[in-house]
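Just the one chain here, laid out as structure tokens, in the form predicted alone.
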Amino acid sequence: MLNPAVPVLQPLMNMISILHYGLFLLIVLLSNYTQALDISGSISTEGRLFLNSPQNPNQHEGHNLSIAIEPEIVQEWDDGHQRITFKPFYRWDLRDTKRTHTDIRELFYMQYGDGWEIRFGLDKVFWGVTEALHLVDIINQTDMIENPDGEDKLGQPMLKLALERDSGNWQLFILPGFRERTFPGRAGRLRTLLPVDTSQAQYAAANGKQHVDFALRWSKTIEEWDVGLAHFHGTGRDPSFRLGLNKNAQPVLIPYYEIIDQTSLDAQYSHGNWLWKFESIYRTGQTGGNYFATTGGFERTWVGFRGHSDDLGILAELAWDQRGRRSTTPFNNDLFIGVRWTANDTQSTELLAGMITDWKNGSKSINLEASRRLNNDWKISIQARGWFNISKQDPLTNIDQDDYVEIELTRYY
């Protein structure tokens, strides 16, 4: 018998504490300003139907239900040159106590002037241009209990200085405090065969989570090219895993976070209806040795497809990792082929579907994402994921049985 109070109570208390802290900070900082707060956000209900029985009997069967709340409070003054943004997040999950969680996605102060901008607090930063794999994106930690595609990120404490110069755009990041990766719990789906015990997380840095990371990025638009170069030094966001035992003497995986250096290049070339995309990294300090990894491809769009208002795009990308089978990700020898359709209607109807194939071991995964606004306040989204012919040496073998269909209904306010 499920007891809803067990998975909900502690995260709910954490959420209340975060809200109190955030609202108190806003009240203190904004006490001298009379302008009204801009309050918006969303509430969504998500249903997942898993099509197969789980690989581990401790994982839940069948369907799942969850509810997510993500408000956003913004205060601007000085003609918009200064702003405070607060965006907390809370999800309640019926089956997985680990997926019931709280986070502050954003809570930062921003000020900008002529050719400069400074931000301080918790924020999210995205780097990259490719569709299937974001190699160069390293500032924020991945929230793996939200979605297996790695698109959802945790807020990262940072001090960011951005400068616009004729030589290009420069961004300097000082990143105090590390966010551990989140993982599904023992009863959750889309997890490793052995559950991850985050309570025993280990660090190469002597000061653990308190290690201060640094990053520097340069980017510039040169005619039809958008180019970015970056370097990161600090605690790697992708953990390695060590075998261990939990407090009940059950086998678990223990995450281990190394100190790494990563130099990256991303580039996008736009010409007519063609987009050519490329990302590459060289990383040192990761378990298994130094390595190169790269991904790249193209997107060709037919605007006004077949004489209508809709657009149709074809995508193709290759991903390669020098580590091969030693890679900690499934994207080491993979081909992605996809199609993107945009209706360009008032309901913002769109669809993205694609398949990733490992050309060495034959593993395949498919993904379909579709969404449509029902009116100004409501939106429905559908996602379907499946894994086929997965090799036992592929990291995807952990979720081989977790094919699912997800329907999400979101109310914006």
The other form holds:
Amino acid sequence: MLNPAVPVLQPLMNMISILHYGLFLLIVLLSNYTQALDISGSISTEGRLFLNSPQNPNQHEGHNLSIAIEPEIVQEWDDGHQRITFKPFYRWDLRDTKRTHTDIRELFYMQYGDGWEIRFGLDKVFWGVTEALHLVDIINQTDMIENPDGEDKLGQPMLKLALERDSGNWQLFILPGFRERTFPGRAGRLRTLLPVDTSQAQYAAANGKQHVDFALRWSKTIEEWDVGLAHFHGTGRDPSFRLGLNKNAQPVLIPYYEIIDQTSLDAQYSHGNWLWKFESIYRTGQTGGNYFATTGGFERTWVGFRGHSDDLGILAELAWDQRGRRSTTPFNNDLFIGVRWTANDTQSTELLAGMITDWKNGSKSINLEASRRLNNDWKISIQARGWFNISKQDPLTNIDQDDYVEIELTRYY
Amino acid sequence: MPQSLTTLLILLSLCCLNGNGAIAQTPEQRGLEIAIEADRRDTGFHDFKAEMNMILRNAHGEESVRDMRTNVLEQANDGDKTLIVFDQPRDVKGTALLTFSHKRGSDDQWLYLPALKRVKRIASKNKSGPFMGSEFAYEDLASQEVEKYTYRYIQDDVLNGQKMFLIQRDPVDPNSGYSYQNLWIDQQHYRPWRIEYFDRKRTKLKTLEFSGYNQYLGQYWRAAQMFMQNHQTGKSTLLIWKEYHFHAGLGENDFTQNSLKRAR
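Next block, the form predicted in complex with its partner chain, ref. the form predicted alone:
Then the entire complex follows, led off by the chain already shown.
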């Protein structure tokens, strides 16, 4: 089981590289004889200040500095019915060599006609409706070293077919090539107490990363309801962990990716100033047995709060996982309560503050996210996360000492 | 035939009374009649595409811009479907808003956030809120359906040398930000030229001036510029419409969540 799967993976990595290279060539080619390329993107500088000393002396103290660049190059033709999008990503990190990383977020060919659309290449797909926890969202792997909220995703190789019918919106995904979850390195903060050794990742599938995954999703809007049903079969995106040793005989966690089946339902009921949200999954194949998990709640907005143009929203969501204390996620018996303030001003000033409490063990996470446009090209964002009263039984115990404040300055071009 | 003659006489008398409108009609009937005629003249365009540029100016004269493109599909028995894609400011490039407006009740709205590739159904009661931080509220830019207001004809008026109808209209929706609006419509083509907006306290809030009307497909009039002045804050927004393209070949499938996700 401890055999590194690298030799098996190499051909696939080569294949993906060829795919990347091929599409890139296509872009270069097309740019020579069709309309001008549309080039845009962003460069962001991120400063983080960690308020406490780390749990492990290998982890860095104090501040961190990081710079990320994400250009987007788009070539359209056939009156917009055909398109190639290329969106590479690069981050440099002062402290964590693992966080210095490259990804291709998107590199796909898209064509659509009357009631159909196909995409081929690397792309990102989001499913779901809730705010605190994204249970049903499964197509893309999480780029976990980007942000502990798990909302950053790696580009996923796919062939996607979407059909709009009276019966609803049907989407079929064929997903060749698995992307491994990223984890902070030894020196990084916001990691498990034992670092994760991704080089030894193990798979339930005999063909490892080459296993081809499938997904099917049906969704429909019926007046005030938006409903989605989906099924996924393939390598699960969130691994289990096994204890092991790295090549220097130091203890590490080794990710183990199971073959899972996951059936999901998501629904939102939008009425007046109320949004009611619900997501539920049933998963088989994960180590530790089959399970249900559910999250849901509401967002209530007061328009014109404070007499003028501000909006104030209150959010509340519950998260439950049938595995209880055996959950691999911290969100097994949790309540999220949040406040969203939208100034509706010229600078699009907004703030989202929330607290997640585990009602069984009392662990609390506090999040604050705020942003404001400085001018047409610049934007500033502030993020603060803290963990309080964390139970030793809660997975959050790993990052209990990693409370931080982040300021990010982004230049768009 | 005596019966036909009677019918004819009745019709004639109705006609004459109508011609003497002030006596035959209440101001409410007259106002509604003008609104219905304006709507009738703008019906049947099917679909169009256009570019919108906004220049927002605050009380200190500082400017910021909003650039977007819009697709509109007319609905036979309901409000229009609209897709708006943002180009500027740059941080919202690729953000798109899909609206199914309804003659009665709340509109349906979905917002596409390109960074997350997420479509969010949003609470559309927020119609009185500012559109992209501008002086236009969502309801000012929404599809103008006859059923959304009650009307009252005030008087004939003259504006910029043109003969106008001045009518007052009261929003039906209790979530509207306005108590009433004064609307100047020209008597020749039934085009709006000025709207005064009165807030819930019945104080004058904003004035919208239309200018640079062009006719498309030999029938449909569209203003090239709409200037909104907020009297209470001193802020203003100039909305410039460009590149109108009627009968652009848009259909129902261009106004779906899939189309929202690929909009750019």
